[in-house]
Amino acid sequence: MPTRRSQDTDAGDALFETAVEQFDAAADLIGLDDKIRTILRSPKNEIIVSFPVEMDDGTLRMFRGYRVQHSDILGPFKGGLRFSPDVDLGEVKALAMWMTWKTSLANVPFGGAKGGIAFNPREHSDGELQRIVRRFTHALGSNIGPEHDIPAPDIGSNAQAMVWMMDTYLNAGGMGDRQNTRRVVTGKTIETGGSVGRDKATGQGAAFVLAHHFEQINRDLRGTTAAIQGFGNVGEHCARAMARMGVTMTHVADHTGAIMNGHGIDPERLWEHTSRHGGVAGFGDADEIDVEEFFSADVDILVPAAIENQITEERAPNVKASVVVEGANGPTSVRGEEILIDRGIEILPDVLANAGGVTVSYFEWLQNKMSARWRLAQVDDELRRYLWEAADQIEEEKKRLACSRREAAYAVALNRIGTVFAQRGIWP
């Protein structure tokens, strides 16, 4: 299973100080200008808001809720909200600094933003998730706009929470403002103007970035096997796209355990049982093992999928897969990322694996913009050349300065903002 953080902010300020010095040694790599180097390594704004909800017994509970705006750049802030216990002001800092760099990379025009409540929503009924969105929204206010700052689902919120979302939102605006707005969040349900594809579309990235990499190794990507860990909106739909290439998945891991079967677990069977009991727990079509066992699990691909900081520097040195696909946000450590490449592990780094998020958030925010509707060939297609070509220019940037794929990423990202600081410059 994921292993948690504290819950102390000590452990969300260390997720930054990794997010600032990955950020620093592309910097170095790519002499990046000091000013614009001070300016990247904070924030923008920092909102912080507390909140009364009423429960369903009648009482009133306190919630603390989270938005930070890290550039905007090259366009509105974007980024995900997240509903957990775990989150703080750090976690929050370092997610919204690699949005940044996801979203540049990705050549989509926004910036990068992250949010959350701290708060378990499985231990509340939909009408307090209700209450409780929405009180967040309107505590938000004009911290977010259709043009300023576009909220999306992340871990524990999901296509309804962002439904209430834009329904406060709207309501709370001028009578000739509301249906030209519903593109302040993204992730919607279809009904509501969402995008067809954007469900799964973080996994169908990752496996997009998958099948880009094993092109360029020349390698086929039937028959080799996968540990996936995380089956939830990521982990499920990447689980579900490299089936469709030809891939095995044999491992799985969650918050409830790990499991394996050598010769393969169906995704769309796991996903009935995940959705009907919780987790992988007690799937009847594969056996129990450790969570250690999942790590050093003998497989070609290795996908955590579930939280950061997974791959640490104890777990990097019984990996046994030859590429790891960052589904998930900072799931390598730094020590851990430098025995990985020691070991001549490929790593597939976050800010590209799990780009298919944002990218198609970009679509279903110009669809809405325009009035229009996709078809999901389309949106596929779009995704694909999008992602492909950034991992083409990840490959050129890491031929060129002799580095790391997530430096060369980085690289990437930051001479595009680079170029637009230098291009607008700093006023007054």
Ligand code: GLU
Second form
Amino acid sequence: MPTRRSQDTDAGDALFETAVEQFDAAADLIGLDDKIRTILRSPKNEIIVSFPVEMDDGTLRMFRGYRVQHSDILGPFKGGLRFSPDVDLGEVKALAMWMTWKTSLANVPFGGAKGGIAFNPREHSDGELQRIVRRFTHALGSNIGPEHDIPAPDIGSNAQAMVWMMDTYLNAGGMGDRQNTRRVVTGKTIETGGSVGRDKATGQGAAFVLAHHFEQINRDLRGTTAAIQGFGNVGEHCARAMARMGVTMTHVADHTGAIMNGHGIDPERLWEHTSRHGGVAGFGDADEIDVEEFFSADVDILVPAAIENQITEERAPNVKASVVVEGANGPTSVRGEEILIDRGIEILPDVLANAGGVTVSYFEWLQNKMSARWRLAQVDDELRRYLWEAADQIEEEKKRLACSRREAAYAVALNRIGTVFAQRGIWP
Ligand code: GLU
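Form predicted together with this ligand, following the form predicted alone:
The next block holds the full complex; its first chain is the one shown before.
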């Protein structure tokens, strides 16, 4: 048995096992070549760095950072960086693998990667945060690059962190390259080379995918209700986009608690509250409820937009929504999914529902490469086009293979990757 390292946890290992299990099922379904399956079952590179950072009080603290590069068969490695005390190797490996399927499904010319630093960003001053991000970037060195591996934000990180990464990378590189390598990260602020519409892209994309689904089943989104778990970047923007489509958000939950108001919770007002108080708890215009009540809310749409493993075997039997939109990565456990499907609940899987972020990351990367600036309408139109094309391909594959929507999504993604492996061959 391989020696267990201190940075591995059971939860992380279990998540990677889930990712492999989902992959194996889809590989069986499409009859993926065994050699390609063997390659894709493990990440290509697993980078772990430890680096010292001076705290404001003059003490020194060591931090552990990760970057797992799963596959670059379709293009440079791509994926976010998570800042959370729960970050560990198994979790990052699972998230990196999911990125490979997501970029392939969205048909953007990238591979899959994920990274993170195991720490709580809320416990640090801006100065400390900046030093942590810059030291991590320095420690990664040439493991990232504009045509090699391109990080982006994820839980706990944001546009400012991406700007610090970009600045560190540019300053460490040669003078002549400074201006044309800012696409080494995406999700930057607009002023430093970010794209309009990138901040809302993941939530907006989830709403586009939901609208597509409702169109398919000939149902009107107007007048429906939704429960959203997580009111960070994904949940907040998904709530706003759904509100524009006529959906009323009646339930919201996050790490501070859960709230409900049958008449609707205004996303703008809730955002004002969460940005001041750090979470939904204490929001005046709603009643506090129990988290289990949240998962059994009597709504049409349930959007898990927080962390992994939320719709579990225990919670799935209580879900009343008719459709689950996976804004988060891996929010539904394998058994939870079986129960939802048995109960006739539709799942719009993460690799489709939250692919809006990485799709607009691709637009940002393209704009940087061409020194161009797109308008918001152009970004939104293109995003809708990419996601609806992927959604159409999934529905076709779902019918053809008579399988779940997640398996169909994997089938589309794996067929694309399989074709490229077949044409390129396995070197040497
Ligand atoms: N972290 C996001 C995701 O999980 C975005 C990745 C990116 O833009 O590269 O899809």
